[in-house]
Partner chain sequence: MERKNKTTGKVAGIIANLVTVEVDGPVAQNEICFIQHQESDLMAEVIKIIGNSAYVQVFESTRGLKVGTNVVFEGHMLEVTLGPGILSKNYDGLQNDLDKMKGVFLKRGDYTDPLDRDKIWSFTPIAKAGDEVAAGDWLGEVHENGMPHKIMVPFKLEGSYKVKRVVAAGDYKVDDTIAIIEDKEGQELPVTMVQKWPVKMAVRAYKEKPRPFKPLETGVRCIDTLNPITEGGTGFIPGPFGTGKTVLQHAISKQAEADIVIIAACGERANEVVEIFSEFPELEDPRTGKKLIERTTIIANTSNMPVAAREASVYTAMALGEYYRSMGLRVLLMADSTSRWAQALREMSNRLEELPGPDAFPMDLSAIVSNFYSRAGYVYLNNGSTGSITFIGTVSPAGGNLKEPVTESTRKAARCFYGLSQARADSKRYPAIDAIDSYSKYLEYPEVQEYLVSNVGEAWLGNVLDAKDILLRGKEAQEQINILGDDGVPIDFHMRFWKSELIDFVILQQDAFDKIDASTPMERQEYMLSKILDIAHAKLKFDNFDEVQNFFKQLINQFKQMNYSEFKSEKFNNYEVELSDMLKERMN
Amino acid sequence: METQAFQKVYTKITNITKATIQLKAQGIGNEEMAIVNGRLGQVVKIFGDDVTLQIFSGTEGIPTNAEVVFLGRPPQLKVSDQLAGRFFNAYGQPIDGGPEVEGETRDIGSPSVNPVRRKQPSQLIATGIAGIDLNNSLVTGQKIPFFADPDQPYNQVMANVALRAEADKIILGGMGLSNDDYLFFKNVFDNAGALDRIVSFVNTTDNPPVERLLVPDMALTAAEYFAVDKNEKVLVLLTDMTLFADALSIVSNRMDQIPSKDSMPGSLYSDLARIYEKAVQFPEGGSITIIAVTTLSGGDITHAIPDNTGYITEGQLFLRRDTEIGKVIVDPFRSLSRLKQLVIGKQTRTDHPQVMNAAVRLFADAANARTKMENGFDLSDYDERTLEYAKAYSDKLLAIDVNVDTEAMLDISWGLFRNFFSKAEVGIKQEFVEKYWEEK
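Coordinates for the sequence above, one chain, the form predicted together with its partner chain:
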């Protein structure tokens, strides 16, 4: 690891806790990095001569006479085109056996884009998955997580989306990734022949959890290089942000901060927003789109992590198993893409918004009918039809294994309307009914 001349070396640590050490030192900058017995740490508090460092990999075994070397800089990443195709750990060090990257050194966690230098996102990302393209269209420059219980195949869906998205670069930020999932991503990208478009920063379950805190900033610093310097369309995948937030709470608890809801730090909203807000569309054509994963516990979206995430991101894609058809679907009720109105009916067929809404409304009627049935009541003819419709809709459109273009999704929807309902029951603007109701 780096050591240079004029670096200050200290050997007298005064206090040690599980996550932090404290020592007397002068001329130290806030958030500066240091090496403590070979481990990386960062300054989190200075009072007079007392400097407190957070040690990312924990303080186990650090003696009071350990060597502390201050590096005089915040965490950094070297950026250049050499990043492409490479795998790194949370500190930006290669883990694929390849050489160090040469390039310009940049501080990670850099300032935000001036809002007036942004452009309104407007380019549709087609994924072939109707639960996304039809009901929750994605747009470049958007930030959106998958909300899913840990047993859902979110990483697979995310990999599919990434490969179909036609991005110039895909940047994977893995946090607490199991080794199997890490290898899964590697294989999928490799098999797709996409490895040279991928940059990965990975913290696996084998690594100390607090190191994860660096992963999103590393990934986004690389993303900003490609999006700003190279005007590229960059897709950033962050999985699993729940484990990132858990690391935040570990640190704040160890530093005796007052926890707010669900033992999360009071700053959780700002901490997450700082990351997600890196999603951006630039006028020059470059963009950063963030697709993340937030795992839930028992589908509970009121927990502080999904709750704060929902308040930050531009919608969420909710995966759940539909027992009626035995497949995983993108739940149309709890999923939302807030940027969809920028593209649907504009870059897609004009009937898209109305068809989408009608289809979901009828699906909701089916849910009501099912409740009725479960409560032992007779079903009306309309109820029966909605149930039939819901099955077909789930199977042909909501299931994550669907892969067709948007035009076909709309035609399939009209087909379902026609099969199960009257025009008045569907309740779509007349001009569209006239155009699409009859089979072509």
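In place of the form predicted together with its partner chain, output the structure of the form predicted on its own.
Nothing else is written out below except the one chain.
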């Protein structure tokens, strides 16, 4: 970071915690960057002329007479078409050995789009994952999280979505990735020949956790360039928002703020909303769709992070391991896309809403049959068939390794209905039964 003339320089630090320093300074802006003893910091609190800075790499070894140089600006990213196919760190610097990006310098963390400039989302974003496209279709401009246990392969799901999604650009914001995860993403994108439409901002477990706080804003600044300047359909993948929230709590706890529920900062809701509300459909055709991962602690969705996330986002996609088939599925009972009715049966085949409802209803009947079986009750012939159907439905449609288009998903569903049930048991409108029941 280069310094310029007339920058504000201070040499008297009044307080140092593990993550922050405090000093008296005037004319400083919120979120302004500074260099403290050669380390990068950012203003997180201004009270009168008391200014608190978070130091990204920690404060160990910083003396009270260290030089503090304010840069007069928030963190920035250079945006241009050269971003495509590149990997950057949390500061927007290349980590893939390639050249610096040339382009226009933009401040990160700008406000979300004025509602007047927004349009009702109406474009389907197909992911090729039937548990999403069949039961919980996503729409451009939507914001939705995956809820998953830490041991589930959510990064593989994210990589699959990146490769299959029908979007012009995919922006990956990786927070607290292990080096294995980082190399996994890099290899998958490379081998699929998809790098030219993917931009990645990565903070690994080797980097200071506080740097994670910059990653979503970096990713969204790049997304805004492609969506606004280029009118492109942009999909932003953020993983893992639980580690982002943990980094927020590190800073707030070390500033001695009184923690809220689950030791999270009281500002958690607005900190998350500031990111998710960047999802938008523009009238001109550009859009930003956000899919994030929120890892759960022991499946607990009442924890402050998933709890707040659920209020902000438009549904959730719930991953769980199906013990019957030994695969991870998108759980149809606990997943919900609140915007799916804007596209199903309109941008997909007209039988989609009926097929979706029938398939899930029969899956629910299987769950009831399983309860009967576990409690020692006799099963009817119908119960037996629902159990067989549920296994096939999980394996052929809900499992995250299924990759087919919506047309094929509907045809597979009709095939399952035919195999296990009568027309009356499926309970779909006559016009669709006449058209689709017989094998093509």
